[in-house]
Amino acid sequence: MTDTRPIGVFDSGIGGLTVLKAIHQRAPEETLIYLGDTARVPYGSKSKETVLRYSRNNVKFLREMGVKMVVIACNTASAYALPELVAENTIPIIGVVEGGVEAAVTHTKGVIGVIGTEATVNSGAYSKAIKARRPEARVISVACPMFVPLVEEGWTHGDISTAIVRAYLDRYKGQVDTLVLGCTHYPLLKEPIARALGPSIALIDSAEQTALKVKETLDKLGASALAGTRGGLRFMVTDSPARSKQVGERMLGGLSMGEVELVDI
């Protein structure tokens, strides 16, 4: 069986493009629709009730586009809204927390670090999920709010990124053996993060793990597009399409976004 309907991917902004890129690389036959809710970014500083309301709105919009699956490419929305969205919808809804947790508990020797936005860290979603799988594991969670603007300004290498990453993470060097990058922007800071924590640290990229889970779910349901074909990419934002395209193509590393559509949801 094949299913040519698109997959919907949403985030509060354009950080979730790292998830879209990972899905596109693992399943190039799939058509992907990306929705960046840039008019309401960031979700990371908002209440659970507000994030849930915005997330429901995003899912409704994507379902009206005829998607066969929705990927929540936002750690905050995954932490705050995933259970409700799964319960309310008949199509698969996949978040970015679960895949990262599964990889972390597989790699760790016992101490796992989690970095993310304040909302993601305060939700305790990663810590709870890790403890559910490995009750004996120790989890150290750190909010790193400056990492997102670093990435969006393109300062992912050099003295500025090195100094800011070290300001947040130097004190944890040697304390953790595995680090979950709990924000979709953070994979672009892998190099300075690895330097700050040392070469022995295992960095868990939730984008890659989420793409794997998407592919596994499609295969299990018999809902994959025809292998060997090439799916399309469509990009929509709720504000500032020109800015979103400029920053987004930097994050996508050479993958063109084409026209970025402005939508009102």
Given for the second form:
Amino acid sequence: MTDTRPIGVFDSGIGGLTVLKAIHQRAPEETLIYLGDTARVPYGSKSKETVLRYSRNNVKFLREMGVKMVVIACNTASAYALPELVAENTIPIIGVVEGGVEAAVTHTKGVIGVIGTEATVNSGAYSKAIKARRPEARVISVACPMFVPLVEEGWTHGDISTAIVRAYLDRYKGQVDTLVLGCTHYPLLKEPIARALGPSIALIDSAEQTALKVKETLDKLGASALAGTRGGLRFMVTDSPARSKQVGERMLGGLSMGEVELVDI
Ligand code: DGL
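I've shown you the form predicted on its own. Could you give me the structure of the form predicted in complex with ligand DGL?
Every component of the complex follows; first up is the chain already shown.
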């Protein structure tokens, strides 16, 4: 059985494109509709109630577009809204926390670091999920609010990013063996992060794990598109399509976004 309906992917902004890219690489036959809520970004400094309300809007919009599944490509929205969204919807809803946690507990020798937005860290979603799988693991969670604007500005390499990354993470050098990059933007800072924490640190990027989970879920449901075909990509944002395209294409590293549509949700 095949299902050619699109998969909806949403994020608070354009950071979730790192997740879209991983899904596209793993399942090129799937058509993906990306929704970036750029009018209301950032979610990472907002309350659970607000993030849940915005996330519900995003899912409703994507469902009206006829998607067969929704991927919450935002750590903050996954941390705050996943259980409610799963309970309220009949189509599969996949977040990014689980994938990162699964990889982290496989890698760790004992102490896992989790970095994310203030909301993600305050939600405790990562530490709870890690403890549920590995009760003996130690988890150190650190909010790094300056990382998102840094990436949005394109400052992912060089002196400024090195200094800011070190200001947040230097004190954890040698203390954690595995670090979960618990925010859509952070994979772009892998290089300065690895330099700050030393070469033996295992960096967990949940995009790849999430893409695997998407594929597995579709296969299990018999809802994948026809293998060997090529699905389309469609990009929508709630504000600033030109800026979203400029920053987004940098994030996608070589993948063109074509026309970025402005939508009112
Ligand atoms: N997408 C958000 C996340 O992964 C980062 C940007 C924001 O704060 O909205 O947590």
